[in-house]
Amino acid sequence: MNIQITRLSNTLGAEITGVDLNTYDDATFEEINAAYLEHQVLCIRDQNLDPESLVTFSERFGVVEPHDNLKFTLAQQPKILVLSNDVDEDGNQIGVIDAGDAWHTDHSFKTHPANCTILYSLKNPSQGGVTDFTNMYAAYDALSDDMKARIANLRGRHSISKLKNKRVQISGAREDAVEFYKRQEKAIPDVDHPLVRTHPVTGRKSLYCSPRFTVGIVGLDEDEGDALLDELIAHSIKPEFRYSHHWRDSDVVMWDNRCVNHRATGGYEYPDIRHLYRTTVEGGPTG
């Protein structure tokens, strides 16, 4: 294969062409993996994958996690979650409609947050549907020495429930949202992670917090913790750390949740359809 890797922005992201994820060899995978660790976000263009092939590629990076939202897993392959604003012939939602609508890193509400998330784009709307990414290595590196010292040993508290989080809103488009988050609260207890995370492979430090899942700072009262979180979050999404991905049909996009935050920006409405498949690869402890 004549694999080509091209940077997508000055801060993070790379485009890969000249590879077929149905037929790649081990040497090509090593090139992809090295690019993943270097660029943090990869877009592999022009793929034609069935569900099994998507899962097989995902499993090269680790164990593919089961999904917490079982309602919208793919019937023939439950390791795939459907993200979609489409409906079936009876008007029922067929996928998660509001996935990732606030800045976050995937599964930080778990003891072992995600390594990588992989999205395969089957259909994109005529407008909107952009995904924003921000480089949390760069955000940490740009902090003042005083701030680095202040947060060096602090831990953030992460919760899956939007009901506990004053920084986000529940989408009116999600069916039974309040009941859904109440069930999740009971099933998935809050967890603590360091505000400064060291990547297990690269050894680099990154800022590790988000408005979606980080709801407090351990050992600080609510007002002080909120003020510090608000400052860190605002810093982390400065334009100089960010890349916005404009999707094409058949893109496979993957990102390193250990050092990247992201959000879906919306901007489209049914019957303009956005339809993707998602796998999530399990990571390790944060320290």
Ligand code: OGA
Contents of the next structure:
Amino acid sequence: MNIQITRLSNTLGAEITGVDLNTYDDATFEEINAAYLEHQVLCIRDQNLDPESLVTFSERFGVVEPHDNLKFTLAQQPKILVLSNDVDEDGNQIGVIDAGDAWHTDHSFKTHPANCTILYSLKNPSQGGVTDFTNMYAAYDALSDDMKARIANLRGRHSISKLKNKRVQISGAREDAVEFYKRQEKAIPDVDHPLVRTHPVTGRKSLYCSPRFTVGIVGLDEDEGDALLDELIAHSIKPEFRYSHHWRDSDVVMWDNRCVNHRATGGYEYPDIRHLYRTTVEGGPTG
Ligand code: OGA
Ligand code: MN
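So the form predicted alone is up there; where is the form predicted together with the ligand?
Up next: the whole complex, starting with the chain shown before.
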């Protein structure tokens, strides 16, 4: 089989076929890595991976992070987090059910946000479960020169806490939500990142903010910061920058959190099962 790389949209994303992630050689890895840096989101089709092989592939991109959510890591391989709406025989959830429903980039609430997230789809619902992506290089490039100059040296404040964020709602499914986010606020203090991020490998600039984690702009009062963030966020999700991934079973989808925002869109209900494995590759400073 020969590797084939095909664009998934005009703006970002590529599909890869003709690769088995259990048995690829170094030259093939270099093609995958080059496609990842160019297209920002990859969908590698028709994979049949055990947990070890998924972790081994993920480790080609860097250190695989331990997960904060220990409850839903895989027993035999704790570097894998389970995303699922399925339940065990006692009716207990077996995975994270509500990962990422507002636009975000993974772990921007940390000083060193994740470089790359990899999801491996084991089972898809008969409808819904789409993941949306938006190209933050293209969003930056399309800003006016005035806006580029205005934000060139500004920094966004990022917080894990939904209590501090007027752009997101707290899910009714979480009974202990206020205590939960208060504990999180204590454990993970807010951090600042540049609004314009330079990718350490490609050297390209991207817009770096999201409604889920960016709660203010350093040095601007609340009203001014809110107005600026609202404008940048609305701009970043214009249709021309976006690609929506409709999953097939056995897809491995990976994205570059340094230049892509994404969100889960839901739209399915138990017993219609969506079940994926996730790994996260550690990143470095944002500048
Ligand atoms: C994530 C995430 C989206 C999805 O795992 O970080 O945002 O569609 N997932 O599951
Ligand atoms: Mn996410």
